[in-house]
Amino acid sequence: MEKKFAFFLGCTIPASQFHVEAATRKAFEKLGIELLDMEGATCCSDPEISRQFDENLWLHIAARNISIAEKLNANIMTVCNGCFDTLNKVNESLKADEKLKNEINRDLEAIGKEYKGTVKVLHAIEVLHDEIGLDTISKAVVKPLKNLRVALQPGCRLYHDDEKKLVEKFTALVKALGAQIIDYPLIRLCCGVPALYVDAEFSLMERTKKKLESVQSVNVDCIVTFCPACYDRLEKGQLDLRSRGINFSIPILNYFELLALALDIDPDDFGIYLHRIPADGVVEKIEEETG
């Protein structure tokens, strides 16, 4: 098993989800995995706005970021669905197209960078499920989450790659912590982020609200996701809806927060108090189960 990965954080997590970054670092430390900081890394670049604006620029920015991991001689691990989408697609495209790769490198040479195509881009789900393994994770669990009822929010992009079976692996990773996964009708409904760029009202009322209503109907303790965009939208969306007199109080947790709790990492040490929809009930339920 590879013991180190180049840690690509993306934009949202270091900007506004500090607790997710801290939980990720602490969980991997407990599992004996070294995360290498990618100094100088930028936005992935964004798979929607940036690519639509200028696909050539999108390719260049992603190639530059990948070249940083190549210097570290480590495969990239990203904890963001959007970052994975961009970096993986660009990496595959450049490896398959020598002419395009050479064109990109002619430009990167001006800033002292070179894309070689020597590393893989892995979603954190792949690192946890395929590289570390469910058995290792299960054995590392100190506080099983047996009493916890969770709803999954895979996010749109995980459904795009059937070959990698990322949704199945996400499900297995939650089960490895002992949590109860509760099905709900609109699991495949988008959280509302893409629509937010063109119609904020539609995004809130026809996507975010409907998603939350579907989850609330099955009585869960929290929604669990890997995607920072889904996390942000489902949490902020609840606050926006409250201003209209529509009340939801469903904590949104990144998987790494659940993993950290199961590994008995103090929630204050990774900053669970930073949640805008408090997750105190989740922590209390875990403590009740484990005494």
Given for the second form:
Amino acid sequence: MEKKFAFFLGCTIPASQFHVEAATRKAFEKLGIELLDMEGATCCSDPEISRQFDENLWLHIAARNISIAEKLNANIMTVCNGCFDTLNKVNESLKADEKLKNEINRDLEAIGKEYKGTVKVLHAIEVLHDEIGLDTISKAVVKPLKNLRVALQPGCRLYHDDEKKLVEKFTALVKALGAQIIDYPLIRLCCGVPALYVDAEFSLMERTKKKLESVQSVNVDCIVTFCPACYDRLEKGQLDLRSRGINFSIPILNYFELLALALDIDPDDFGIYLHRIPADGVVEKIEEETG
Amino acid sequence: MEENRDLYPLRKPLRKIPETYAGAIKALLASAHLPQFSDFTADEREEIGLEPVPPTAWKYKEAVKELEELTKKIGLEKKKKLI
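Let me have the form predicted together with the partner chain next, following on from the form predicted alone.
Now the complete complex, all chains and molecules, led by this one.
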């Protein structure tokens, strides 16, 4: 294998969206990319709650996680928008601030770790788009998703850094699988996760529900995202709304699941049955197209 | 960090941990992860060919001790009482 990346799992994916972890590992194996385990990695730590609790702790935890990848001599790849936000920001801050880096390293020394600033933190979008390439992905597709109408959910954090062009790259990656991207009015509306910690009712009715209504208005087969928080909110939100008699049935898929399906990886092998809003219709539509 | 002021101009220093945050911070400090990890999850992971326990702090418990050591080094003992 030519390329290898330190796979930063985060919290949500290995604990509650492990079908995404399985799809990622199997798809990368098929593409000939090696994923190295970051043994003993912790929460990134999360860019909202723990950062708000104590920014210094947030910096230390992220530096410790990055130091694990440095030992592996590999750039970090993360699927999660939140983990990317934390690890990338801390990495860039410490690389630019020698004094801060030294302060953090004085504490890391006590646990036998050191942050050197020798690796990059990459979103899975950058790995797929820039390191593997659209051409390689398109050529590896066995089952083009031509029949599939998908709505994108980039998630707020992908818009933070205009220079990285993560939203454009995400769009290109979905197109590389052959799927039809259907625009919808409220693509920039937040899924509702941050508001959940302040006002659960507002989060559900003014964010999640409005987002789902907007997607439903354009009649798609699924929503595709990279962000595990958006995934969780848009899926659980549909179940919460059903209990109030408001019915949506829009499967939420991580990009790696779509990629795995396009690479002809058996959906049961990566656990597509674990979706709380079943994705059977998505699988059937792909099978109809390709026979 | 400088970008903080640009991105979140209205953010104020935290005086008390909001109740909705407390559970997540407690979980982070106790297990180095935010969600719980159950035996049921381990079984389900194994069924789709994954390592039952992910190779993170859930598997390598010394990571939790390292995090405890870091919180002491940073001097968070007093702040932890706010939770």
